[in-house]
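Read the single chain below, which is given as structure tokens and is the form predicted alone.
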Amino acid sequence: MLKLDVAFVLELVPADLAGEHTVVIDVLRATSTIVAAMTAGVPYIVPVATVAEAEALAADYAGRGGCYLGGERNKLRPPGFDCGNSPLEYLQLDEEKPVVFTTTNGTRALKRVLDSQVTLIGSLGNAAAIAKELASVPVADEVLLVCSGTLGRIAAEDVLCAGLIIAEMQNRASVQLTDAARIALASYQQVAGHLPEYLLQTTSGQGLSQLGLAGDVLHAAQINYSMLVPRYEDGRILV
């Protein structure tokens, strides 16, 4: 039976992931935002841990036809940078160039889980997606479910996702789960009907709402719109 467990938040990802397969998730927006660039047609993503990287990085592409450079710092976009961390701009990108990407929560999560045998990239429109590749995972191992959370701190949409996911996958494997699975489920269960009111009361949400970006808060709460799973490999996001 394949063991699922959540972290709640980065602090709490045990330091030896080796054998397991993780799942990152950063709802708010980072996750939400790599399946939909990918979805547009963006080849790869290239996550880099500061503005600073990210900058000389796509400086590096400008050489050998070029990249987007995209991401946040306080929810917004750096000066210079071609896109933020809004799903809805990827959407409508037209050239399908790779993207150097950072971000304050997203990309310091999957530097976290470098050692694990499997990395992909969950969102609450790629679910079911995930639960699908998830089902062939054999039952001699584990996946852990990371939340991002914000700056340690829980963020409710990485769980409601995390939730997401497991119902999903019940419906396809027999599962056994930690008691942090059962929390996961049990919260979006009580809000499965109500998603999207209930990702813009969550403190992402609001603060996103208060900057004129609820468009992102409710494209994040779009579900299982896409059924492409990216996965982290050698530096890269790719599907």
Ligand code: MLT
The other form holds:
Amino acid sequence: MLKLDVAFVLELVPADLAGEHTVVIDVLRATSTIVAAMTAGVPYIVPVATVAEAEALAADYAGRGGCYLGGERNKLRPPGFDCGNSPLEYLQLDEEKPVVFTTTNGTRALKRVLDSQVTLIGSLGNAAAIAKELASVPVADEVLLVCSGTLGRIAAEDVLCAGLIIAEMQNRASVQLTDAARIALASYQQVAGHLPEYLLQTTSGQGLSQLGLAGDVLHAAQINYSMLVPRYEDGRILV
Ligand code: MLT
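What about the form predicted together with the ligand, after the form predicted alone?
So here's everything in the complex, that chain up top.
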């Protein structure tokens, strides 16, 4: 049986990721935004760790077709950036250009799992698609759902998303759950009937609402609207 595990925060990700198929989850909002952007036609996304790195890379792109510079610090668009970290913004981009992207926790999580065999980008919006993809992972390998959390603290919405992916997996394959995976599944089952309301009550949900960004939370709460499975390969996120 395929083993499914969940890391509730990055600090719980094992050092050795050889043979691991990881799924990075940051529902509010980095991975929800990545899924929205790719569904809207962004060709690829280059995640980077710092604002300075993002600015330097965007300057480099200027001479070769250009890119959008996107991301956040403290949930807000950094000065000089084209876009913030709102999934809704990426649905309205005019040109099909790549995005250079930096966020506080989501891009940090992607860098943390660089040594995985395969890294996928998961959100509530593409959970079924992720599960479909994971159903074909060889049983000798393992699946680790990585919750980005918020600066070392558990983010409930990431755990719920891991739980939804697990529920979708159980419909498709024979899986063995670790205790962490059981906790994630149980927490998803408990709130499945009222996800939007629940997400608005989480720490990040409240913080975004206070900034007038409740629409982002509601967008991120939509389940299985995209069948895309973005993967992080050779420094780029693409489908
Ligand atoms: C992050 O990567 O830290 C987040 O996605 C924060 C945010 O909501 O913008």
